[in-house]
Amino acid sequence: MDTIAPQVYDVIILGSGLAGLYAALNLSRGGPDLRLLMLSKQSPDVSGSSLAQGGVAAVIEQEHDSFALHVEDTLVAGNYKNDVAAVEVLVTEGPEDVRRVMELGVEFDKTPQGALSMTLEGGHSRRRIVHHADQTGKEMVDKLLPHVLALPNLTLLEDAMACTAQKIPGGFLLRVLSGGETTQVACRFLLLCTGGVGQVYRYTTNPAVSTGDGVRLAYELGAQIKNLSFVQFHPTAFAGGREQQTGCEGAGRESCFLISEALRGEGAYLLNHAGERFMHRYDTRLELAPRDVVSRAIMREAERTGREQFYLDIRRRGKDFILGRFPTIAEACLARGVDVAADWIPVFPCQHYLMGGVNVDLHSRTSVPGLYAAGECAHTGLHGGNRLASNSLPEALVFSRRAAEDILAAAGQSAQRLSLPPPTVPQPPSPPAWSPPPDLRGQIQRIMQKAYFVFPNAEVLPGAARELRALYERMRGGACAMRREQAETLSLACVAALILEDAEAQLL
């Protein structure tokens, strides 16, 4: 345990993705004098935000577009579970925040003429998405991370992780592991920037840090948890040398390649085993339905045909044309022996992205006093039942702000501080309770293949539901030393059985 008194912060920032580091730039409005941390569990340009390849949904200009259909667009990818306030907020607020990150050197690509180019994606009705090629999350993380890191009143921990976080009077305290060592921090605000969950599946497109730890933090401080079930599967996961087996080739714990939804978008179709359209049979939108619609129907695709191999095309738009808006989709499949401009690109459902998480208010404040959720680890409601694509980055950015002049507010009207414990007292380590089995990572993704992909799975959900959540009782209870890989498995565990029960719950 430790015996030296733990740092003192005003905020606290678990996450450097988008939500975190605009969090962290409108917090710096609050002055020098806050004391801002930021912790990042790997080095800080690594996280889902700056994997986002489509781009940022907003409505830019109105003379073709408006509000009202960017928000009946997400109602009704949302399958109108919506919080229709959020949604607002997010429509109505999002070009502003834009304007802003463009302001602070993001540049989005511009037609000859010199105007934003706007691409259209699944679920849109107008062309609205602003992009830097198929890049965009990554252009945004990294111009805005120098301008967090030149803040004077910003520490930033990189390799570090809250593995547990408590409620004192005043604020929280948290045991981070950072470079090996454990160390306490306690602050008065906690944000929680932790993306998303999406390693409780064997086949993710998340980064290996997407373990939910933010969403087990929450729930173990007693904040409310909110329709964790809504996990959204990308039906465009590249697939390349898969033979009848559900998921990415060859992933195992790495995060699956995205063939991003801009190349429906852009014309592409979505082929069968036998070459042939199909989405006629399940949608009248075609390739261009919503994320979930076009994953189920894959999937009773597959069912009917008895063959899972599944292809996009999107060689009638040129080579030119597709090298030129598509340059990093077409290098990493070059890579994998396959060329877009030639090829049929191989392509199945993957998880993607969580629309439920820690359950937030119109400024991000959770259940608890104290504590903010922002970004992929937040449940605003915006998103509904399925994520309309390119929602999730201008939410990072409308709810992370939101949240930042919350805490600023709240810090200057309250004078209440910090009341830390003593110092603890080095005790001698007790023997482990329980010894958790080898691969108990893969044990948690393989139970939650089986029992939700896609669809759930009625026969198989209660009782997985009951495992996941005794092994994470019991994880809990145990004696072990924490350890990082030990805090990211009792994240999964506690993260999966809420999914789980939640599914059970979706379905009586």
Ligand SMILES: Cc1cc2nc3c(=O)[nH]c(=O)nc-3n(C[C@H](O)[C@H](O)[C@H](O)COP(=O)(O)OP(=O)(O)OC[C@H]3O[C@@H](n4cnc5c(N)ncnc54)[C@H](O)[C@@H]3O)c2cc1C
The other form holds:
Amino acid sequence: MDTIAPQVYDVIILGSGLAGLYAALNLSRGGPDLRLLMLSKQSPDVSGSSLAQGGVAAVIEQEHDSFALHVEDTLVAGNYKNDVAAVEVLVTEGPEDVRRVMELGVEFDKTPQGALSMTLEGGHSRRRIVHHADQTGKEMVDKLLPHVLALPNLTLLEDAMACTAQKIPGGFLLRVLSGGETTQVACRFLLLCTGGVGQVYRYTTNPAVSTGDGVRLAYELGAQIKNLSFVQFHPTAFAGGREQQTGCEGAGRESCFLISEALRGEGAYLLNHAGERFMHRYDTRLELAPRDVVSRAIMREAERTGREQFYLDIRRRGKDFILGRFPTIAEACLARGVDVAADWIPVFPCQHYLMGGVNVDLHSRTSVPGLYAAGECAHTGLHGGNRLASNSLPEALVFSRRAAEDILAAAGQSAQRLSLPPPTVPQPPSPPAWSPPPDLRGQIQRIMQKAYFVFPNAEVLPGAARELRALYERMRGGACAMRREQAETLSLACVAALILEDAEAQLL
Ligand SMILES: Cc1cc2nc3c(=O)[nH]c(=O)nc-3n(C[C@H](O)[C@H](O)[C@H](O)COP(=O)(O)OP(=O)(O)OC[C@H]3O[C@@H](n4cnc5c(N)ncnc54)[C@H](O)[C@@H]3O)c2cc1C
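Return the form predicted in complex with the named molecule of this protein as a structure block, the form predicted alone having already been given.
Below, the chain from earlier opens the complete complex, with every other chain and molecule after it.
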């Protein structure tokens, strides 16, 4: 039988979302000798980044806006739980990264006079969000991906999932599942850009790839994980038919369709089941209050009225404006039987974003030497307790560039060689010691939905946290033959346990 030696790289980037792509472009400054590997769980254009609608918050001009105002808005939305230094880095460096991606071909909407067109979203005191209609993330991925694919020193493996990671002298060894095969790859620097964890919930806007693998891998490598219970619930995901109960189609595995915050920024009203605006009962900022406030207001209004039907009404902006500004949303709603120019849009909160994650410093370094994290899987602390709308795409740019800069500096300083374990002889998979029950993923999602959806449920939480911890430990030690579904479910169990344990600790 042949032995298998791992392929060796200088840097492995897990993920081909905006953080991974921009990191790769910045790492390419290290020259052609730097061997880069990028792994993507599906095709490289499937990611949370590709789904981003609203835009990128950045103070591009300072006549009507200022860095200080963007910092203040971020802190207010984050309930002042933010890391101020991280906020300042984002706000002051973000505009330059926005200009750089424009130089790489990303197009943002312009005014008739040729200036960048800025939109408004909840929590922002100024119009400062650059956007590409309602497909900002797709535009950015579509334009950056070809540059990455053209890098001569980068190998991209798609449909390839890193399922385990271990430390070895001088770096890391990863096991990768791809097309039913398992391979090993090794690297000096490992950069996690694995995105969100939304699939731990039944109702999420996150794509199917968002199973929190990066958080689990970092946790298993011994990295510090922080504020994992800081989960953002977006107030307005499309909620099915007008008379339907809460929830969305595709729930459980795929994602709920998001009705961007920019609709409220452009004047949409939020209505209860009776067609009444109700936000005045909960916050003076009305529909433009930050997301956590609006989501909680919806849940309280549902409790007050005993009805779970809620709607967005943007009809007053007129058909031409709506179809020009929100073409994707209009089309997606129409496909679901709702004409946004004539009807109310049924909406309900759903999981959207993770503010916590793998704890990193301002250079995206985790607590494990050589291990970096950037984008949604990382906790820079910049979002505090609640992310300000459109601060995530600029975070992915700024902090993945910073990770790349730090890796290049570290790679230049140390010539430490990787010490690889002896080549292995492939073994047939051992039969699993424990067979996971069917629909384990659904079980985890149901527990999470009950224990912590918008509000933590203090009665259910401790028991649920223990149940998920036991499940994770059992799966981890249970010698499950690692197929992709099992590896993803292992990540979900791990992340779900960490979320509830942190939520319990925050309640104390
Ligand atoms: C519907 C929606 C709308 C949004 N709108 C906005 C917006 O308007 N403005 C804003 O600022 N933010 C928005 N966000 C948030 C923002 O899009 C994300 O936070 C950001 O794009 C995350 O980028 P990322 O590169 O960290 O992760 P992602 O873009 O999610 O990429 C993750 C990548 O990691 C890969 N991956 C995961 N696990 C593994 C593994 N084990 N092995 C190999 N590869 C792996 C995936 O395949 C994928 O390529 C939105 C999010 C959603 C879901």
